[in-house]
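Consider the single chain below, provided in structure tokens and representing the form predicted on its own.
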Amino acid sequence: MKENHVYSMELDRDYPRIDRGEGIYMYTEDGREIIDGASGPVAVSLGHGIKEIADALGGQAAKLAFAHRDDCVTPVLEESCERIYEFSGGDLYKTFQVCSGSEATETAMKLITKYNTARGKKDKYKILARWQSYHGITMGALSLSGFGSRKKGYEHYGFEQGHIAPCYCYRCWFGQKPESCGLQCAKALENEILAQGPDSVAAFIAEPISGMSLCAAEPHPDYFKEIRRICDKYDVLLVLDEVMTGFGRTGKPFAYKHYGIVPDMVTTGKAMSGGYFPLAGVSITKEIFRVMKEQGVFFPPGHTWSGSPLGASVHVAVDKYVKEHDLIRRCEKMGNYLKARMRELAAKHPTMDDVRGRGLMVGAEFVRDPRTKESFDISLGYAGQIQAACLKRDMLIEASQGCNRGSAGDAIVISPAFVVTEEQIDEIIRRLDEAITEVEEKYCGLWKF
């Protein structure tokens, strides 16, 4: 292992050295070709080595790398987020851009705060979220998320101000089937909105399609139409996260354009600078903004690099790269044709179960036993096994543990970006079959499939 002085995750991990990129691939210093089909952690969505986005940053960088939100705005800014209310199909009407999908839950949350203070509504505070969800590593961010093992250790910096049960119809909490549930999951909210007082909660957070707390879950297609109907009665904001889901990933400009509502928010990240620069956004629609502008609101959080104008330059060039690629359409083909081949995959491997996921985010959960959905032992790391045994086949992807109620439950997501070709899906499909196998050997003898 080469010394440096680099403060890495795991600090007795060899990780391998990367110097560029190109498409879906990257490459070591001594040129070892390696499959990134995580697209990092879903975040480079058109993948790497685009020399228009290069170009579109390095020209604004010469022409102006820096002006504060405080004092100005840019002419590229303008155009970043006039292009994210035309993305939309004109929901999000106004957008601050910030550098993290963290950073862009926190905003969210002070948003809020001052859109109940305009309304004279102080005390309808409290932001309800779920159970199994993830919005950010920042300590704000972090108490919003139900993600255990990440929240593990940090508990006393953060609140709680109440979790429902996910939407997760492979383990529903209720018991339920989805062609019989009576959404169960979505009237939780009601009732968490009742216990706590409506005129105490101000919002409800939710990812359309779950990130790696579930890897890729779904939701019943009528889960959000009942959200969003409990929200509207109890006066509470819809703020949904696209952090992972937005700008094009599940097939749709945004995920929540699946399940025929509107958010009154939406956090964004990833995808909408495709890896090229820390880029985060949180848009509003018209009539959020109509209050905001009526009462005269002031709102000064951000932090330094809040509306960036080399973040707003990437944004445009990824817009008119993925619009003049047709990337949107091309994800939801290859989607279907990713989440057709991890289907005969789980077909062939007794511990590979539950494929689930829209377009190029395609997740699947293993079990011991598929017939009881009995979990493996978290100690044992199946998931991680996994992605390490694939990392052995020159190829990325992401693991994730926790997804049973936090204490047990493996499960992967593939992401590559939306660029891949049917060819190479086929050669993601064959590694990680080959990384399956390796590690379901080491236990054939032991367990009786």
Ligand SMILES: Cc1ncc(COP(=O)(O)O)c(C=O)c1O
Contents of the next structure:
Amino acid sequence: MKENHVYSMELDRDYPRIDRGEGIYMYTEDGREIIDGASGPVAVSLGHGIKEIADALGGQAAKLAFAHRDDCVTPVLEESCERIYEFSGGDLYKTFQVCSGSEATETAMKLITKYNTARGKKDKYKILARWQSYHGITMGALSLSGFGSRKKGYEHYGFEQGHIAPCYCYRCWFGQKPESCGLQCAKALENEILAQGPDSVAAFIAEPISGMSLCAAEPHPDYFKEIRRICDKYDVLLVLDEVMTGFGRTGKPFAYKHYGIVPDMVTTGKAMSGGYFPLAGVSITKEIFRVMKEQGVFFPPGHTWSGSPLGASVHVAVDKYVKEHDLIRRCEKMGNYLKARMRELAAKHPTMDDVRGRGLMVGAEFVRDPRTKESFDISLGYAGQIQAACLKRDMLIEASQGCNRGSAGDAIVISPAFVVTEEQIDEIIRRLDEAITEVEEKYCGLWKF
Ligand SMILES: Cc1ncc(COP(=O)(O)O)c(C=O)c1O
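Can you swap the form predicted on its own for the form predicted in complex with the named molecule?
Everything in the complex follows now, all chains and molecules, and the chain you saw is the first one.
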């Protein structure tokens, strides 16, 4: 193993050295072709090596690499934010651009506080969230997250303002069935607001479709309507974290569009730049902005690179590319194909159970016994073993543990770039099939069905 000075995640691992990429493929220096089956961390949405986007970035860098948002605005940033407004069908009126989803969450927290202070409600500051959620790795964002394994060891830096049960129909925390549950998971928000006092609760944050903590678990179709109703009743802002789902991956511009509601605030990232620049944002509706403007809210909290013209130029190029190639419709179509093929795998493999997700974000949960949904012992690292078996077959996927109340539960996400073809999906499924077979064979005989 060649010594280098990179602090990688696993200290003793020999990582593939990726040199270039094209579409859903990445290539090592010595020519090995690897399928990027999850688009990095569900981020490189349009695929690698798109010249138009690289040219837009290079052109902007040559023209103007940076202008400080405290002192000026750039035409390209104006164009990017206008495109977000149009892309959202007029919902997302103003956008504050930053460089990561975690920064977006932190910025949303500060906007929420500013909004309520401006309205003379400074004690209304708490932000409720859900268990089994993820909103970023910085301390504020991690505090809001309910992803035990990522919070572990950092709890002393964080705060706790309240978490409610997730909407996770496969393992309903209330022991209910979706047909007859009465949306108890949404009602839990009302109980939490009442218990803490509506005068102290400012906002509720949730992912419209769960990211890596529940690996693409979709909510009950009426969940967000009920959540919206409760938020309105108690003057609580609804913040949707679309860092993973936003900008087309689920087959709509934003995932909230599947549920017939409009949130007050949306955080975004990942597909906003397709991976060609570290870019994210917080968007607010016209109504929230009206209050801010009426109250003359001064909002300095920026990071140095907030509102970067480089990021904006990439988003503009991504937006054009998505429209020119009709990629949102493609996400829906290819996503349906991928999900159907994943369901075929689940029918064949005894440990692969729930297949879930929307568009090109398809998850699957692995269990020791599908009849009881008993999870594997967490120490087996079952999902990680499938991920490793995929890499042996030159394919990267995302894997996660903890979906079963944080203490167990193995799941994966397959989320290729929007440009993926049916033939490439077939190849992804073929390699995944082999990888699951390898891991299942290893444990054959360790359990009975
Ligand atoms: C739903 C969600 N929110 C926030 C984040 C944090 O984004 P970043 O890693 O860009 O800071 C992520 C990252 O995976 C995410 O999936």
